[in-house]
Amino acid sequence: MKALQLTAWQQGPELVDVPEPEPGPGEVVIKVGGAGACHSDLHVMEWPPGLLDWKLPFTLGHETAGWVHAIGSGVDGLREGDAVLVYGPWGDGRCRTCRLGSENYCEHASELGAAGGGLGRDGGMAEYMLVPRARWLVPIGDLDPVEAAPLADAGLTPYHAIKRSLHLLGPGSTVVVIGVGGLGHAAIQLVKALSPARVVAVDLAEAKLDLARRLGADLALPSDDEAVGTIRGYTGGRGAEVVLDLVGSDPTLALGAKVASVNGHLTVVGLGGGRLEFSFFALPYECSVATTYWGSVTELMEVVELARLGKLVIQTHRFPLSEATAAYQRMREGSLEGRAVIVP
């Protein structure tokens, strides 16, 4: 079968022929319906050799949905043809955080040699994908697997970041979403679905600001020298209770620090490699800064339910497997609206 694999560090992926996987005990093979292309894949491609203890080659695609194709011995509760979504971060399943469903924060993650399918292990940009543990499969019911695939990251990651701050989001509160890309456009919908908060969207591209408005953003602003003053004015000088930085660059971190409120949350999700200069007066009093990484498997089940209710719709653009590299190129250029989904 064909698979899009990373075969060398600091190089683009290659479409290669690999054997079709067969499930062993406890394993499941899914027929891939779609696999989302994530901006973090670009970071993985750019990382130098030795930065991560991941063996090459491996198949990309950590946002994957499809149908159960073959089931190994000892697996219960699944039938061939079931539509499922693959939970992305694969922990050891034994530590405390894994037992709580938060395999994204596995206590032994550094010892596993991979972060999950598509991140050190073979992912979903192929005709079939081997999932080593059935617990990483979430039923999606009548959702289209192609449309559901990005829920695994583009939906789950902002959902977790927002959910940790829900106690701050009462009537009259404000959330600033910096970066209206794959995660950011989902974040706007999730804030609206989960709280009465107003949403201010910030981005460099006017097309993405238009998308933010269509998705319910109360205010959409270009990321320029006037953004801080506009946001401060919009909030009556108070600032935003929650700032979600889906970019993580120097300019966006600086913007977030300037528009957050006293007792607010500045949550950094983007992997832009920026640094936040800190001193006693760098942030409003008791404003917390945190990074988040993905979310729990139970939170993914909640994201799926929101999608089934029509409260979260990921904007998708389908690409055949043969054109996956073109999808990544559009991501680099910033010309892609929403999420690219690779369809084998």
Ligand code: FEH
Given for the second form:
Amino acid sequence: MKALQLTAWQQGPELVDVPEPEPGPGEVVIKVGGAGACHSDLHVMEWPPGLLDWKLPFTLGHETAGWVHAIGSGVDGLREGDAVLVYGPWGDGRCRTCRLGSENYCEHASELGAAGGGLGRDGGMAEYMLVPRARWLVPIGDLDPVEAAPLADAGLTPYHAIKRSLHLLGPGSTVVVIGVGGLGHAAIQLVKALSPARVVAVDLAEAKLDLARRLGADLALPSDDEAVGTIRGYTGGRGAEVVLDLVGSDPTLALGAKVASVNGHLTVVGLGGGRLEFSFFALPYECSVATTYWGSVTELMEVVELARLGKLVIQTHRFPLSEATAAYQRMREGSLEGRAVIVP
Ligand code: FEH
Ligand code: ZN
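Moving on from the form predicted alone, please list the structure of the form predicted together with ligand FEH.
The next block holds the full complex; its first chain is the one shown before.
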């Protein structure tokens, strides 16, 4: 079968021929319906050799959904043809955080040699994907796997970031969403589905601001010199209780620090590599800054429920496997609205 693999660090991926996987004990092979192309793949491709102990090559694609194709011995509760979504961050399954369902924060992550399928192990940009543990599969019922695939990261990651701050989001509160890409366009819908907070979306591209308005943002602003003043005015001078920075560059972190409120949360999800200078007066009093990474498997089940209710709809653009590199190029240029899904 064909697979889009990362074969060398700091190079683009290659479409190669690999054998079809067969499930061993405890494993499941899925027929891939779709695999989302994520901005973090672009960062992974740019990382220098030796930064991570992941072995090359591996198949890209850490947002994958499809149908159960073959089931290894010892796996129960699944039937061939079941539609499933693959939970992305693969932990050891034994430590305390993994047993709480938060394999994204596995206590032994640094010893595992990979972060998940498409992140050091073979992912979903191929006709079939081997899932080494059945616990990483979440049933999606009658959702279309192509539409559902991005829920695994573009849905789950902002969902977790919002849920950890939900106690701040009462009536009259505001969430600033910086970056209306794959995660950002989901974040707008998720804030609206989970809370009465108002959403201010910020992006450089007018087309993405239009998308933000269509998805329910109360205000959509270009990321320019006026953004801070406008957001401060919109919030009566108070600032936003929650800022979700889905970019993570120097300017977006600086913007986030200027528009967050006293007691607020500035949550950095984007891998933009920016720095935020810290001093006593850098942030409003008692404003916390945190990074987040994916979410738990039970949160992914909740995200699937929201999608089944029609409260979270990922805007998808389908690309065949042979055009996956074009999809990444469009993402690099910033000319994609929503999520590219590779359909093998
Ligand atoms: C993937 C790999 C490394 C860092 C972050 C990610 C994200 O896509 C998870 O949200
Ligand atoms: Zn991702």
